[in-house]
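Starting off, we have a lone chain in the form predicted alone, written out as structure tokens.
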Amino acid sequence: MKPTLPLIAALALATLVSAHAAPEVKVIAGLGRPVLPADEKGTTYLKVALTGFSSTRMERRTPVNVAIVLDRSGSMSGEKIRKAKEAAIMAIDRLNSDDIVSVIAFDDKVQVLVPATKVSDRAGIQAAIERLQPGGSTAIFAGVSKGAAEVRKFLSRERMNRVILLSDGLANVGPSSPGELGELGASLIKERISVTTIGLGDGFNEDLMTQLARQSDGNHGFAENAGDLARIFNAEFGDILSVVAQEVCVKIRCAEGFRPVRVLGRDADITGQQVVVRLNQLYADQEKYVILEVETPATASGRTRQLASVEVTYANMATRNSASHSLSVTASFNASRRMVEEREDRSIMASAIELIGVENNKRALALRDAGKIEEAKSALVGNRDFLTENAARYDAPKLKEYGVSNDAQSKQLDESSWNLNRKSMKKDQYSREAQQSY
């Protein structure tokens, strides 16, 4: 039977509505072990994954309000300052005339080269950057603070607000410890300002740079040489220009009897049965996730119980409205060990194993810092074996690649190679925990 005209019209209308439906962040929650051993306490991993919708579904991208803070201390002379200026100019060329940019330079003093302004006079902005010359010491705290002050001039929930810091040296003027810079980052994120840090060469403090980025939910890049700067700036602005959601909050409430143990790789507020994790932004087509380790109670075989409820809220930058998703996660219990193993979610388990591998990698780094080279090597080799074994179990090439990386790191612990190896390890740890794209 041929469809009637009213039916055809209804189908056409449904198709039109679907095509113009507001884009939403995809939210999925699941368990690494959805089936648990019966009649005994156990452990599982709850993963809440958020994937940004495509930027092609936005009428216009999220406008940007960015401060570029450049180290111009004496150590930045020569190719470093030249490549830094080239990378900054290249990045600014990707902005629209309605975006906001400011450029700050610092040595022992801070100078605003370009006050926060719309990117309309590109030639003037470029000329100001080109005039940059290296000078004295390194006042990182003051430089970032001034960058944040410029961002505040146009601070808005409708914009992506970020400070990008590039430095090749140790902070030696003003507050200079990782803790102090971390506190600065933590204060800025409360204003919805994130800080991306880019360390250049072998002289910067990677603990300071990663703390500042982590506490403000920015990115962290490591440029082993000046030639890497263009690639890193390009990747960073690729993220900045693809923000689809901001002010992301993931709330997990574990049911009675299920104990939240820890969140892997991210800072979290765990109060009783409730876990809260906040992310400043989500990028188009990229996945960010939260993995919660949960202790499960002894339960009779054959039972299914609600393990947790999940609520995700965020500011949708396509609709300019708040959005929310609510999900429920259940676990079942079975006396068959074979059933428990067969029902494991390989993808979720691989994600959890990777973050546990990062924790093992951090312990190895701490051992090397304490001068215990052989113990650090043993820890890295052990982590290699742990990752390789689970790569085979869960068919996870990413775990295999991480095992290879740990093996290579175990061979670069001597004094001649440790400085750069440490920076590379810190960058890798950061990227894996934050699910950073570069």
Given for the second form:
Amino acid sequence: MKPTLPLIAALALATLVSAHAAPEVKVIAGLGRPVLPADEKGTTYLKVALTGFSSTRMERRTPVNVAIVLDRSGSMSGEKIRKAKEAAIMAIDRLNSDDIVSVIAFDDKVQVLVPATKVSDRAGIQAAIERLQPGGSTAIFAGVSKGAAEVRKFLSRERMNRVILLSDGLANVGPSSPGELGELGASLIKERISVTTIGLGDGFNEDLMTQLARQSDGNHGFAENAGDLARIFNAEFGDILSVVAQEVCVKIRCAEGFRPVRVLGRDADITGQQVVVRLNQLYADQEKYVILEVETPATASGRTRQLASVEVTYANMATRNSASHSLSVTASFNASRRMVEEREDRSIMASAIELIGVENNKRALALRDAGKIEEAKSALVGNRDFLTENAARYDAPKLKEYGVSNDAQSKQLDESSWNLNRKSMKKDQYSREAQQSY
Amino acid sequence: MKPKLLIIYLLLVLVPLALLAGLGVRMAHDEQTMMRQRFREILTDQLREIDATIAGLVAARERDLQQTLELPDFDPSRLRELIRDNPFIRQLFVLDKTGQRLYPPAAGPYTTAERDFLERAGQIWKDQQQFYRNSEGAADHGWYVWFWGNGFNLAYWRRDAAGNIRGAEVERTRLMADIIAALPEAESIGGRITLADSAGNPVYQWGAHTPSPTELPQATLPLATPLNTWHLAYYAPVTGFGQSLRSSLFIGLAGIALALTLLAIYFYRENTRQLREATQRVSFVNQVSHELKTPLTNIRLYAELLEKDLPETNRHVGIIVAESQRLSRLIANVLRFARPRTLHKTAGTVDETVRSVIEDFTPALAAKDIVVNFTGNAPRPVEFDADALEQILGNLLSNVEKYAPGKPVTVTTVQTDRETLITVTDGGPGIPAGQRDDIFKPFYRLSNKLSDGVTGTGIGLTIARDLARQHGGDLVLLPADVGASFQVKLTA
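Moving from the form predicted alone, what structure would you give for the form predicted together with the partner chain?
Full complex below, order starting with the chain above.
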């Protein structure tokens, strides 16, 4: 057995080393077209991808501070409220005594069923949820306000702070426009509170729900029927129980001459040469990315220029320290078209194309909203062709699938079940833009 | 029961009851109005407390903003960072004292948010005057409210030492959310309180009561500045309001009605009992009088026979006759009073009857030294009830005998075509002026020195007049210088 001892020691050492090597968020920055045609203005896509490390590398998962805000308006009665209760209770089961939960129910009024509390009295919390009775109209704004207030009681950088809103109806008491709810979301994210919105059935306002989630960097779920709620709550809690980084800030400073045009699919602050995108959190093993469209200046062939410097800062929930990564991105210019095409980064291009596809999809939705069904249909068919073409070009099956789904959507624009189809389109757009896991 | 009595008793119950009811309803109404007023005041007080909570929150926010606006410089990237991290601020702006915009930098470049802001807040640049003066003169800080897009927008501004205006646009939805978070929950009150925005739409509401769409609030209160276009409204169920008072009023009235009815029944029974007893007594007296009449008639008859048979004992018998005649008159009066009878008119001369009465009375009057001077001028036969006339004159002469002893009495008769007048004038003390009307009332007796010690029933003159009137005539007291002068008038 003697010879095995050093081996064991070596193994132990290796384990020790790997355990002590602080887990880090993987940050990659690259260009869709690192080589650009020389002597002319061009466009390229800068992708900054962030991938959360595995939650197994955390000694202790990030404790959560979550407010579950449940719609109990009259339309929720019956199976909906039953399933919602079940889903909430099941979700709370996954929390432990380090976590903080509050439960708020709203109709045209708001009731805090469980004020923010550590999850130690599980039975009491579940009993409070069980007692929920539906009736009344829908005061979403007030519900979220009270939910956020409960989260704020234990607001901490050490925790994952979140409001989960479940509603099946149109907000009709208090501020009710997508814009207003979006503003609230934009304010909450400044406190690092995200709002996940879950729409149930065909009666909710998907614009409002996606806007609120988007502005606060939460998730958005669409449960076509009450049976989907368990799956969605499960996925949502899967996300929030695996937060590895928070307060993520991606700063891109474009070099002189390179003009940042827009960030695809995300809200960004673009001031002059500087682009700032904030994410509230990163989940374990999930990739989130920022794609910036950059206008490149006419440059002589053979030159390589620095295009941008990228700085990513975040709070590492494993080490409880803030971390930062600095990267530099360069672009080359070449007169050879072949060279330009050969050097394209297929994966980055696919990501960019997908988000452009989302933009096309949104335009089609706007046309449909304006009642122009035929135009919307041809826009979707056009988008299908665009995606299919690029799928072949960049060898991206994901784009091909997206093309197929656009094709399917082009056939579901008529009045029958448009309500549900629209919600599912919105949900799909949102998931792609936010790289949501579900 | 007599219907008149019944009505009286009904009125006895109903009139006070109606009065009380009217008064009670009035009082209840006043009370209700007062209670409603008081109720409103209480509700308004509650709204004031809520307003104070909101005002406190706004004041705290104002202090925060004031501190936030202590900017060391107006470096755009610093300010942008500040906006990104401050959940209460939507945008910042800085104007120098000439009104030039320092931030967002006049020359750009702008972020999307800043572009939105410049569009949204365009009014601020146009409206700059208001930073330099307000109602209290030159102010160095304040709120600025403007309406754009979804309505209400709010900014806080202050002037720094250099005269720059530093402003912060408040994240209005966040302010609303914070106000909502500070307000009570769903079922905390029985009524319903609604916080409504400038357009009257509810921002937040709580309370168990669900007002109907047409229901008006019991109390409203505008919020303090800068949210003064918002208001609080208190809806409260009004059913059952003042009902306890109304029901207690009803119970009270029912009680009083019962008491009054019982009282009325008691009085009625008491009254009928007394009436029955009185009737019984009267009928007993009648009976007795009747019983007395028969033996008395016999006594008189035989005494008169005796008077004729035994002239020598004339004086004693005369007394017996006179006394028995007096007794007869007394009984006749009693019977007459108790049971008035119809007249039986027969033809005869008044003078004859008068003379016969005077003759009957002569012994009794003579005993009192009363001389009767009779002047008869009514010899024409007329239709009249001789018994009735006898009774009238008897009562008059009986009074003379009692009250005017020692003075002559004059009896005169005068006759015209239509009537016969008989005047009896004594020389007694007469009737005091104030009692001339009273002497005809039943059981009335003059009360003075003269009448003291004189017995009488007090019904003589009443009966005399009743009889005269029954006869179509009258009995009146004539004005006289000395004594009393009564005149009997008989028609036909």
